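We begin with a single chain expressed as structure tokens, specifically the form predicted alone.
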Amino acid sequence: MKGLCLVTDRALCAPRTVEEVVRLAVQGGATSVQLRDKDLPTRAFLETAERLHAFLRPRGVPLIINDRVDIALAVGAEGIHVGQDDLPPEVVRRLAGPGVLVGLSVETWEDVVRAQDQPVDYLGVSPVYGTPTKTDTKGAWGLDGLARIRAFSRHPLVAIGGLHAGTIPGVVQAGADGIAVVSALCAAPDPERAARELAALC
């Protein structure tokens, strides 16, 4: 999970559609896309995932589905990302099989320690900095926290939370393998240009 990951936010994308922002971000250099939408009805979520996968798959860009294992399996997505209150990684792995990426958000040191023995492909370090797009977390890790996880964990690390052109270089230096952003792309006046600038820093 190296490079720049776009995590979608339908409200922040408006007036553009999620599909349009994804297209522009990938043209700019985003290397993976996580479809996250806690409020979309199941049928609409599935249809959005199908459209995104039809665009991303020929371009070799993995589609990661947030939380919804059923949707990920239905569309054949390349990955599933879960939080601490979602299905346990062991269950996700059992349902999805060995060929699907499984990502896990870690919000406390206990989460990081527990993840050492869990069947995940990367950790989402969340949030590195405080962010209005993710308010259900237990506090920001900061660069020191990220570096501590890097020194301990066997997993690749994807940093998220308050990341933009001004903060990404320090986050990469602290040990992040990948960078995930929401508002820096979804709310950007020009998502393609923003993705190009951010991808160059990853």
Second form
Protein chains: 2
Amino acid sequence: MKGLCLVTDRALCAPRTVEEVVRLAVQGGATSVQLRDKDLPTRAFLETAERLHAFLRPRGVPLIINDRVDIALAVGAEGIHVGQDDLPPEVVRRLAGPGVLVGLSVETWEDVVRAQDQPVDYLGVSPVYGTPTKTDTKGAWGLDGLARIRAFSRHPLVAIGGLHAGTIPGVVQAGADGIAVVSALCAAPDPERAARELAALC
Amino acid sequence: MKGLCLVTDRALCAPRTVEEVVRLAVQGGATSVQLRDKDLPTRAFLETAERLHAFLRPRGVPLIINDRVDIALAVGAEGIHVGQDDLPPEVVRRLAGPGVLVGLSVETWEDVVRAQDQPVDYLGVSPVYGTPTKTDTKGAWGLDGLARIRAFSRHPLVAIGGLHAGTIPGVVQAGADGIAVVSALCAAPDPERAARELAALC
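Switching from the form predicted alone: structure of the form predicted in complex with another copy of the chain?
What follows is the entire complex, opening with the chain shown before.
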């Protein structure tokens, strides 16, 4: 999970569709896409995932589904990302098998310690900085927290939360393997240009 | 899917837990339980499903999970119920395999016709009567609609929507194989007694 990951937010993408923003961001250099939608009815979520996968797969860009293991299995997504309130990683791994990437958000030090024995492929360090797009987290890690996780954890780390051109260099310096952004791409006036700028910093 | 199916509604069960209402309803004679919750975080949904399954399985009462195929697979539930906005039955069947019951809500005549070629085990005729507990349906079938589906469809029919002691006899007469209720059990002052009364009519 190196490089620049676009995490989708339908409201921030509007009036553009999620598909349109994904297309532009990938053209600009985003190297993975996480489809996240906590409100969409299941059928519409599935159809969005199918459309994204049809675009991403031929380009070798992994599609990661947030939370919904059933939708990930239905479309054959490359990965599944879960938070601490979603299915436990052990259950995700059991349902999805060994060939699917499993990412886990860590919001507390306990989460990080527990993750060392969990069958996950990367940790989402969430949030590095405070962010308006996710309101259910437990406080920001900061660069110190990220560096502390880097020194302790066996996993690749994907940083998320308040990341943009001004903050990404410090986060990479502190040990992030990958950079995930929501607003910096979904709300960008020109997502392709924004992705090009951010990918160069990852 | 004969008999009396309790479809859960967490808000209507309160201040009792869903588990408590399920326990009482099954003691009273409910013969299946559909866990439905569109708002609960995934982990909490999973934990509720696990607790219900631990209670129901030794009693031979099937647990049907609404919408969330991943949770159904995780707990080994006996069935999955989907609506027209959930995963298509073909996808559910592919993910769940042949041994799991798949139920499908039909809200229009087109749904009924399409269902004849879909891999489902029963149809949920929804709603037979108007109901305050489900606001996203397209108009009530009435007894005439139910009888029309009965004459046409190859599937067992589970009626739902506005069913209580006063309406169940007519619905059974019109051809329902099973009766599903939400309010009549979840909001009952004494769910065990209510289930006993309703089960005798099914």
